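Single chain ahead, by itself, as structure tokens, in the form predicted on its own.
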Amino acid sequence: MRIGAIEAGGTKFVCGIGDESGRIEDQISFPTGHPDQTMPKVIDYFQGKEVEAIGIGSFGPIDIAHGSPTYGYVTTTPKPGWANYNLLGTLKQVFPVPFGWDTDVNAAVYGEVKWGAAQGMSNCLYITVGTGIGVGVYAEGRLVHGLVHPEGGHVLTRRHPEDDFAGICPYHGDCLEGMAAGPAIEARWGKKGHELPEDHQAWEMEAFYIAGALTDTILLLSPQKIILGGGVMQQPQLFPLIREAVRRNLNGYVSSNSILDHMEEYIVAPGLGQQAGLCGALALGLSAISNKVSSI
């Protein structure tokens, strides 16, 4: 079985071919430019590949409501050219196969459930901290959708007592993404995160904001596992700082061994590494085939 997978990120697109076991056999990546530049590259890659389905995990916000006139669109993104763009429809015009369609972070959490750090779990969370911050939620054995889809990167956050940074989110200013995404680190400190030393104040502050969001999520959704990915989380010193801050925030209130004694196994890096998003898109493609069969 040959399944196409697209991780449509705000910074880069990754396209690949894989199988039902989650193995990626081929992939390419290229920067996310204007749709007129980017989408022909996507189409060219899949031409002649004879895929049976294509799964797409896309940066958002996106419309995932079946029956909506804008189903398959990227909606209110500030990224030039992509607002109200029919990403899914553009591909459907070329490839007559089933499509899976969801956010990039929902795809990532789905990949981790299928083949990664959250295998066998019915409730887990994936947060990517990079150019933006996104949250994928898998609860009671399914991906969470509703009014739209989770937008946990834009939750309001308690301000660090030593931080007077205004925040960079064009919609909310000092929401989680506005305070803790990669561009916020650079705007606050004048350097990209990977240019800062491990003992820089930036990392304690970063852990403060991420841990605050995780604490709220633990209390609200009670996930069995929290997975942190994205470029900012490539700084290994962040994980122990975040775990300790979450433990302090909860202050013994949540009586679970995962939090009290095994935090290093509870808040973790992706089991699929940098392939979580692409593998998750692959899983969405597989589900699209299953859904088509079950509806016949």
Contents of the next structure:
There are 2 protein chains.
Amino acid sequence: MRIGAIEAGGTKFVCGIGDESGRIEDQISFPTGHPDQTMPKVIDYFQGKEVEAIGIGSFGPIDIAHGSPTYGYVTTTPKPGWANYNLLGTLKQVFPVPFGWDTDVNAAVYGEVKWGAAQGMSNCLYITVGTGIGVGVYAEGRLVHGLVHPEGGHVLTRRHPEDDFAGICPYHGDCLEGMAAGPAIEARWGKKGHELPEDHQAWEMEAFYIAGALTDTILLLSPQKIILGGGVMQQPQLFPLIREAVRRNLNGYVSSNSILDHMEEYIVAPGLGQQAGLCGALALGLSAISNKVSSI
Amino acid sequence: MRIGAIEAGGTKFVCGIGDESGRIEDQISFPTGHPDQTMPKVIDYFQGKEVEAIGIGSFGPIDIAHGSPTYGYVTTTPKPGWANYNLLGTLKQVFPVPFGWDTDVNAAVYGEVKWGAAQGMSNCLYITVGTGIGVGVYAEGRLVHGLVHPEGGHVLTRRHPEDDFAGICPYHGDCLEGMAAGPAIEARWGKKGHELPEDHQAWEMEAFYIAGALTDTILLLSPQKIILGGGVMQQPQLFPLIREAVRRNLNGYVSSNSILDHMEEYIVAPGLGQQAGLCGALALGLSAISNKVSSI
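Would you mind giving the form predicted together with another copy of the chain, to go alongside the form predicted on its own above?
Every component of the complex follows; first up is the chain already shown.
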């Protein structure tokens, strides 16, 4: 079975072909430009590839409400050309196959549930910390959409006691994304994250903010696993700092062995590595074939 | 159809009989004492009532993991006699009927979905603010259990700039419950909430904390409705203060009419009033009959 997968990111698009085992047999990637330039490249890639379905995990906000007149659209992004752009519809006009359609982070969490670090689990979260911060939520065996879709990158965390940085979120200033996404690290310290030494105070502070958000998601959703991906999480020193801060925050309140005794298996990197998003899109495509798309 | 319902609260138990329309035809209530005193009263009440199922919404933490050796137990409560008490099993031994079993707040959110303010919705939250703070989560048509069950009352909200109260949560000090549950109001102001005038600063502060938690749940879960119950929420002046603070926090970021234009229908009191918990337990009992208990 040949399934198409599109990881439609705000910075780059990745298109690939895979099968029902989650194996990606071919893929390409290009920067995200204006849709007039970007979408023809997507269409070119899949022409003649004879895929049986295509799954898309897209940057957002997007409309994923079945029955909505703008279902399949990117909605309010400031990215030139993409606001109110019918991404799904544009591809549907060209390829008469079933389509899966969800947020990039919901795709990633779904990929991890299907073939990655959360295989077989019914409750988990995928959080990407990069240019922005996004949260994919999988609860009781379903991807959570709700009223719009989760936008957990903007939760209001507590301020680190030694941090006087104002935050850079245009909506909230010092929300999680405003304080802890890659551009916030650069704005606060005057250097990109990967230019800062491993023992720089930046990382303890970064872990503080991420752990604050994780603590609240653990309390609100009781996930079986939390997966942290994205460019900023390529700094491996963050994981132990985050786990320790979460443990300190919870202070023994959630009495589960997974949290009390196995935190290093509870808060983890993606099992699929950088492929979580693309594999997740593949999984969305597979679900579209089995007509399960409305139930995931 | 006659269904039994038990709202097993930390302060009082309510037992009732209802039918498939959600109508409660009889109920009694008594204070929660040691299980040796309390459980015989529960059993007495249902003896001879010939119910076809019983649903229980219980104070916690409780074990709701199907297949766990302590499924049906109250687990780590400090309440005398209730720690590691097999609440469900004790009743199952006496009444050979199907049982529904979940947290008190999950019961309440389920009741509201079935017959109350969130009828027909697939994503909503019930938050009770009283002696403690609890959060019931209903996502994509299912009650969320996860690893243990949500304990959203303990999320770490930001501190109000004019508040120097240390908080009274024995685990976290100034988590939401530590700052905003009924006993926190009394400890901070030296009076019970209902003794404070409507325009007292306490209410703006209370709204600040509740709105902080609501903001994060909206961003993380994108609920279609948020229902606020419990003793503290009997102060009607809180609702407009909370809605205004949530609107300020979100600052237009979540672009949904429900939030931007209809906040007064988005954050609401329980449609079932004080009966949300008991009706929810009834709904859990009904689900147990139709063998749907494993899928809710």
